[in-house]
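A single chain comes next, written as structure tokens; it is the form predicted alone.
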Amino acid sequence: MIIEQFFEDYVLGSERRSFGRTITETDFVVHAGHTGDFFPHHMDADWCATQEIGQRIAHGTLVFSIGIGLTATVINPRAMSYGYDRLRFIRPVHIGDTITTITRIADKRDHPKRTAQGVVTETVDIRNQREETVLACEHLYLVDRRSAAA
């Protein structure tokens, strides 16, 4: 869906939440072929029950991009990401463990050199099925404004 949305249209406080996804053993394979990231807290599941957690774990960046993508469902043509800050593995996914992604407009401001668009900051909050955040961090937009910041 496309829903243009303008700096000034962003209000602060509003929140949505996606549907859920289920982490699969395919998921770790998958990401672990696309990153190099084979070590054994991922990959290695009787190295891991002699380990404290007891079982593989998500690669972080594979929670990060799973969580993230299930928020792409609205495209904005007047807006880019901008970046991702304060990026926080919080707790362990594991293989069955569903993830769902709950985005806050946390801040709006200037951006220092560019009049024609402002900066939008959205918390991110990825939590698993018992309602715990697993993953937070702060995603920033560069969104157009409907006329330039004098």
Given for the second form:
Protein chains: 6
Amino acid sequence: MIIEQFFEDYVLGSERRSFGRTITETDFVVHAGHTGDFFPHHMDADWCATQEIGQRIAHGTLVFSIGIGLTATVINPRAMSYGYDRLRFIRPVHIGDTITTITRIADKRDHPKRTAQGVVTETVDIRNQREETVLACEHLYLVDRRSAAA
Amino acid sequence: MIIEQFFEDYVLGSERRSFGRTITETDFVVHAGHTGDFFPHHMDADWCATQEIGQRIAHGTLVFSIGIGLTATVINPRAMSYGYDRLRFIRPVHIGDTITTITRIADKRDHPKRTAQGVVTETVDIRNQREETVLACEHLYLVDRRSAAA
Amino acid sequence: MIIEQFFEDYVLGSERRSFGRTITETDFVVHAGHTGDFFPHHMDADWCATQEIGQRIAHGTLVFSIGIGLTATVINPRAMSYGYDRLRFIRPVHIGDTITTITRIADKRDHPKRTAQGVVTETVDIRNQREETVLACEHLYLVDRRSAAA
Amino acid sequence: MIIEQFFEDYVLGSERRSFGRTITETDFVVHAGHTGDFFPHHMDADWCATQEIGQRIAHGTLVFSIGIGLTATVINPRAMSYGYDRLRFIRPVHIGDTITTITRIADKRDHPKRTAQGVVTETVDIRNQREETVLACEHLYLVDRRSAAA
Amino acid sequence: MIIEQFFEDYVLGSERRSFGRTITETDFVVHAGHTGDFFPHHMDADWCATQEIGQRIAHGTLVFSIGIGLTATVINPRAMSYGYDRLRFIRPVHIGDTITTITRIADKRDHPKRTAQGVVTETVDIRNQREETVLACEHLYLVDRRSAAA
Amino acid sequence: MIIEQFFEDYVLGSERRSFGRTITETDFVVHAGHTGDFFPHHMDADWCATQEIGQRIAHGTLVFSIGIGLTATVINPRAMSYGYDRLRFIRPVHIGDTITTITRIADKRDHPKRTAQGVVTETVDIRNQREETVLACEHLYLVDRRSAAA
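We have the form predicted alone; now please give the form predicted together with another copy of the chain.
Now the complete complex, all chains and molecules, led by this one.
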């Protein structure tokens, strides 16, 4: 779905909640195969059982990629993602956990150089089935100003 | 391979360069299927041809996941990744581009609370075949101090 | 996204158009691997070049699955898909073709037995980048009546 | 394997039974990734547990694609699949169910326009491990007549 | 398909030829992800272009696995594969090559210990589209004797 | 990682042990899809339960490919793999087993024709979590002699 939103249209504090998705053993195997990271923390159930972590844990990039992917439902042709700040792995994600992503418009500010665009910061809060945050970050968008587009 | 390295062992300015990996159309399709992000920017060659971008561009999370995956060759049991700062998408990655990741120990500092560990910051510079940076970020590690382990 | 719609809410003739998606060689290989159908019509470029078809053609089930998948953007908790009628493969789909799905509410009728639900027929028209229909079918839904839900 | 069969060779009532195949969680994840349909009915075990369905159910297109794929063992160069009729989802398929496909030549008739070919209808009955039908449909083939090929 | 064949039924010199299958870039990426072997010989097109090999070459295990997979069309419940001898990589396989597998019953001999079974050796000759052998090996089967089964 | 080793550098009896990797149901499904071998021994849990094998067993080519893949951590630009001898499937691998590969330099000999290279034989011993060998083979390398490179 396409919903055009200018910088002026973003409402501080507005939230969206994604569908949930159960992280499966398949996702672990696919992510290892996609990235080439086969570290035993993610792939060797027997070794993990002997460690403090107890069981396989999801790659950080897996939780990030799927968590962000859950929010990819609406295209705003006026916004461009240009990066992330303060990405933190808060809790491990295990096989069978179900994650959901809550995004919230947290900040709007002028761009230091570009007058036709503003910067919107969206906080990303990826939670498990117990509503515990597993990964948090800030998503940065460059968004056209309606005033400039006129 | 396992190489144990304490906080004291990290040398500021030391660099590692990964193997290269060509980003294929397959990686685009796998990443869309893995994350659920099928936005036309990544998946619709015809539509892209009518846009300023001209051709399909890789998902930001794809470049990040594969770029970080390229560095997953040595396990340091004394270090734990806990997040990333200042992740920026600098240039688009297209089908057929070859990326390589250069990491560099950029900072070592005390942890505000934990005395048994220090914080190591590694800059991550993902480059294409023209040695242009396509994605940059800072990788944060919590690393055991040898002094504390003694 | 969840949008609740009762039988009474469906408007005859209303249409939706999906995003486009380029069908890649990867999709051919994934579909063969998913279904176990490795017939040379889909998998052997050399043999196809000697045949009337000239090049590899997509599995019918591939075009159907991806074409229907393109429409999976909005959940209506009041509707349940129960089947398809008159599914026809109209034109071949080749590697590199871009498909888009147009759905249209074509019919609403009483269910022969259930008074609390009605039957909605949606025509599905999967087109290539030349706006030619490659696959057509009718999708059948059982939809709750608002009157019965009251 | 290639077995040439003309329209005249099809025997009404003849049946074939495929091998069985266990539908795994992997197949669910692969199908979601292949089609882009990540609806929680297929992907969110926690949410399903709160619903009447109780657990994740296979996509209709998954059961259809794999069920038809199970029959792809013999190529008849004289027959061309051109569509399906009366495709119905009879029972849900869950992770761990094993499906098998039984096909049966149900009808042979003249083509309304083409004299060199006839229409063969094969009923497709996809069953689970309890021999319950989970999906039924009619597969339509256009088959060369031997008389015309002479 | 199931075809029961006893040791006595194998005919020296009898041959089978598989369908062909075009080896795609997707197969390279899937195989790397399946096995964890991301060596630049298979994955870095730019580096390969600077080497004597000139372009990416298929993993040996890819050619072997797919070449053997092409022969998996008939199950003989009386035979059990127990190994391979003299597996040799004769020529490189590149993206776009089409491989076909020719198997030939080359030897039948007594098992040194088991009187109820014999050993059948099948030569496996995997060829590209120019009918050049790319991989050769001998496949060893343990096969029930009809005399013993009586 | 790249470590240059000439024929003279290989030390008879030296061993390497890979990380472990748990073989998952996903790996079974991916391997079937990659190779086209959907035999019920690997894919039909219900049928296997009625057989002597009791449960699904991994494809021989799966164990071989992943077992060899586990060793792909160091590139020696002076060595070229040219084949395998005496590949034997010793024990079945089931879903949930964890495999590890131990390689050992077992033999060094002159090449019958090439004086600039020698032949190194590395035994490959793929073990499960009980340290039982599941697959054994000999890996053959052609390795440059330092004397010839001088």
